[in-house]
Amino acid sequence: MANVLVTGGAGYIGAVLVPELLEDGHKVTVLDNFMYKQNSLAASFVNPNLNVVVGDIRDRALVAREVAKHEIIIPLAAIVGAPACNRDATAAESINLDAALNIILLASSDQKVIMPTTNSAYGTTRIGEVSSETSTLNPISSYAKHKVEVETALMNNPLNVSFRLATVFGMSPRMRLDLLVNDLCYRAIHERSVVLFEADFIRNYVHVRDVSRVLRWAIHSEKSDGEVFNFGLTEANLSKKMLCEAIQRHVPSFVFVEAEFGKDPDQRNYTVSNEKIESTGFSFEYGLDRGLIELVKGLATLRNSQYSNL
């Protein structure tokens, strides 16, 4: 078992990942500033293998001390997504770029950094084109551009792993409703309708619990060493219209309208190949429908003001 440092470990992915790492028998340190006043790890505090450090990943001295103690580093602390980054560009750059590069620089050659990046780096591609790990990157947002720069530095160590995550969805103890599938499901349940701009734009999706599973897999799998993987559901290369149709099958009262005018502020439009991760033998357990069933149950209990990240 390993000593694992998870930055942002009380966040949306971390709140799923950390309890599962502890269940696997790892010793886990979470470094998080708890900026959303979340208690997402409350059920894990009883575990003696969990250590929590309240702090900011921009504190270089603090990060240096913590990185030095651990064999595995999983940097999750980030301002995620183009809209959130646009609201505070300075914080986004200092966290997503500067602090992430600092972690990579501090890690020694025998420490393994397992980092979620983003498949939004593919930007917008030609109709019919499928983006693999060798495709040319075309990041549009500052979020994607920072992730590309970080991934370039990350892959200088042949132990490190980059997972270019699809848009993540599903329930988490630290819930987010600004992620597209979660947002549309919430609107279907509570508002019953949504207007879609550029409804034919295609993106890829993946469940948060499969993200946790692959990060844990990479700790011990030599197949992951030095590799960049797209990570999303092959079945879920979907346009926004197709995604709404899938939600409508679970929430029949949901109505969506395609706007004839107007633009989506997020201009990503791409189809992704996930064949490389599938070729390792890793299998996805949480398909789109399973995740939508979960969301329909879970989101009926939530109200947006607490979980929107806005």
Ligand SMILES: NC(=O)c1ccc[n+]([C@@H]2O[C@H](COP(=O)([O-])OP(=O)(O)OC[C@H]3O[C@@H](n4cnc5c(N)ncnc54)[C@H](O)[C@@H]3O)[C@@H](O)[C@H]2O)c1
Contents of the next structure:
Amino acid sequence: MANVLVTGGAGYIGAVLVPELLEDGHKVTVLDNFMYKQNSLAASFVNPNLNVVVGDIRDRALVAREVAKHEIIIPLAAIVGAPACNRDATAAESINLDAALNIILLASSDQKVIMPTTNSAYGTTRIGEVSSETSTLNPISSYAKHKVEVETALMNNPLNVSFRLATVFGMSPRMRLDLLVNDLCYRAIHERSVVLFEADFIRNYVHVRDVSRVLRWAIHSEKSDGEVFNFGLTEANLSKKMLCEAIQRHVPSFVFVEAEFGKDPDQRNYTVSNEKIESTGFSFEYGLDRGLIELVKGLATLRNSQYSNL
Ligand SMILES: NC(=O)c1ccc[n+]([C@@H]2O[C@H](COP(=O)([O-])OP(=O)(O)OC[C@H]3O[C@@H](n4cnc5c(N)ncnc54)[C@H](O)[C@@H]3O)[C@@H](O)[C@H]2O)c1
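Having looked at the form predicted on its own, could you now put up the form predicted together with the ligand?
Up next: the whole complex, starting with the chain shown before.
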């Protein structure tokens, strides 16, 4: 069992991952500034193997102390997604780039850094093109550009691993409704309709529990050492329209219309090959339909509007 440092461990992915790491028997330190006032780790505080440090990953002395104490480092802390980064570009650069690079530089060659990056780094590709790990990267948003720069530094250590995540979906104790599948499902349930822009743009999707599974797999699997993997469901390289059709099968009252206006800030439009991770023997357990059934059940219990009696 390992000593594992998870920065951003109280976030959407971290709040699923950390309890599972503890269940695996690891000793886990979460370093998080709890910027969303989240109570996402409440059920894990009772576990003596969980240590929580409330702090900022830009605090270099703090980060140096914590990195030195752990064999495995899983950096999740970030300002996540292109829109959030555009809203506070200075914070995004200092956290997603400077602080992330600092963690990688602090880790010694016998410490393993396992990091989610993003397949939005493929940017806009030609129709019919399939992006593999060796394809040219074309990051468009500053969020994706920072992730590419961090991945380049990460891969200088032959132990480290990068997972270029597809857009993640599924329920988490720190829920994110800004992620496309979650967002569309929420609207389907609570608003019944959506106006879709760039409806034919294709993206790839993956369930948060499979993300947690692969991060845990990488702790032990030598097959992951020094590798970059695309990580998404092969069955879920879908246009937004196809995704809405899939949601409609679970929420028959849902309607959507396509619009000519509106743009995605990172202009992602790509089909991704996930053959490399599949060839290691890793198998995905949470398909799109399983996730949609979960979301329909879970999101019906959430209301996002603080200032409404509806
Ligand atoms: N969710 C996705 O679809 C997706 C896709 C690709 C990559 N990723 C990457 O996975 C990681 C986790 O994403 P997530 O979806 O869990 O996001 P999230 O926003 O839910 O989690 C980020 C966590 O980091 C913490 N944090 C933010 N700034 C911090 C700082 N300066 N110091 C300490 N803690 C800080 C937040 O409190 C939060 O708990 C990120 O690096 C993200 O870029 C996520």
